[in-house]
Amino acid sequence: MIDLHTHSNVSDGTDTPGELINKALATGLTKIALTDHDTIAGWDEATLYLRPGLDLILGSEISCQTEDGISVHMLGLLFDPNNKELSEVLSTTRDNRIGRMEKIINRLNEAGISITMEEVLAQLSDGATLGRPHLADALVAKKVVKDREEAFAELLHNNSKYYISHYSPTPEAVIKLIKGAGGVAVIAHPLASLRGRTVSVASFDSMVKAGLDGIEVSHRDHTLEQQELLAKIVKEFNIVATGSSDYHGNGKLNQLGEFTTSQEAFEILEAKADARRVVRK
């Protein structure tokens, strides 16, 4: 089983990279991609915990935004971690998350919801990428909401009056950066409408022209109809369909391996990278 989209507490998951690898081994996965938001900081620890039978695909879920303000997440896989241009964009995006969080907190405070930046930062592990799930955890700790799910449903979703967008390059720019770093680009959960506005079907054309290698078709947040539509788009553009859990530990209901990618599909993706970067023991 191959799961190409997971998170650790280096971003907004709840498992350490090592715990994630141990759970992947126990689940029976054969390949797992670590794709924390806008960072590669968990790669070294995850590699240390590898055991024979489980391969590690190194990656990152990179924040993007279309020109009309729609949030997009792009999975960059198998890229060179030393690529300067991509590293600089990841760093800029992480830094911008701090100012964005302060603005969201101000809006919550103005509405009478008491929460501070210090309380949010207390939810991060050392060096983790800041995100709304950490604000959700702070709200849970203060008993404003019962869990992350309620926090996002009531306060932190993309259409909320408290939502603030953040600096992100366009999907096309990120795809080109990933390809320039020798990796492959797969758009994550592109039609997950419960998260907010989604990209139009027409927008896939420009992304494919920029070098998009695949679409995450099978995902918990896609309906059967959305999966069928995405499968048609994959076939039309002759790119790769993937399936992934988007696992976050205790932070979401998603379970490791609940959606997977076929070995054949992964081999096509791996062949598109400029080097063999799968890590195995």
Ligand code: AMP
The other form holds:
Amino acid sequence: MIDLHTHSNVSDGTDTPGELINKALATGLTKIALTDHDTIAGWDEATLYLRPGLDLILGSEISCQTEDGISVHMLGLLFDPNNKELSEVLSTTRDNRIGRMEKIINRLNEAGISITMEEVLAQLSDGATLGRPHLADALVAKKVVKDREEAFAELLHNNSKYYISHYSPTPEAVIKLIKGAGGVAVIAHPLASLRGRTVSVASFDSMVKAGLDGIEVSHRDHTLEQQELLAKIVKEFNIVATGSSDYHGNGKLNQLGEFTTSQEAFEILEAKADARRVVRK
Ligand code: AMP
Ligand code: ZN
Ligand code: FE
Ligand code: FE
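Go ahead and give the structure of the form predicted in complex with ligand AMP, now that the form predicted on its own is out.
Next comes the full complex, this chain leading.
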């Protein structure tokens, strides 16, 4: 069972990387990708906790924004962690998330919802990528909302008047960076419309030209129709279809292994990386 998209508390998941690896073993996964938002900070701990029976695919879910302002998440897998260009972009995006959080907090404060940056940062583990889920957790701690779901539904969703995006490079630029670092690029949940505007089907063309290796087809935020449409697109472009849980620990309902990637699909992806980077013990 292969799950190619999961989060730890190095971004907005709630399990430590070590706990995530233990849960993956307990769930019976055979391969897991760790893909925290805009960071590789969990890679060492995940590697440390790995045991025989589970292979670790190190990666990151990288924030992108199209020229017309649509948010896109790109899974970078099996890339070289020492690649300078990619590391710098991840670091810049993490920095931009701080100023953006301050602006969202200001908007909430102006509307009479009292919350401070300190309260949000208190929800974050050391060095983790800051995101709206931490703001949600701070609002839960203050009893403004009951859980992350309600925080997003009421206040933090992409169409909310409090929402502000953070600057990120285009999907094409991020694909090129991932490929330049020897990795593979898979676009995450491209049609997950619950989250806000999504890319048009036509835009896959330029992403494939930039080197896109795969599309995350099977994901709980896609309807069956959307999965069928994406499966067709994958065939047309002769790229790879993946499936994954997008697990966030207690932060979301998603369960490890609820959607998976076939062994065959994974092997095609693995062969596209410029080095053998799957971690095995
Ligand atoms: P940000 O990266 O700050 O833009 O926040 C987006 C992240 O919030 C996504 O990657 C999800 O992990 C999380 N998220 C989005 N919607 C929800 C929701 N309804 N409940 C919990 N977490 C969510
Ligand atoms: Zn997330
Ligand atoms: Fe995502
Ligand atoms: Fe994710």
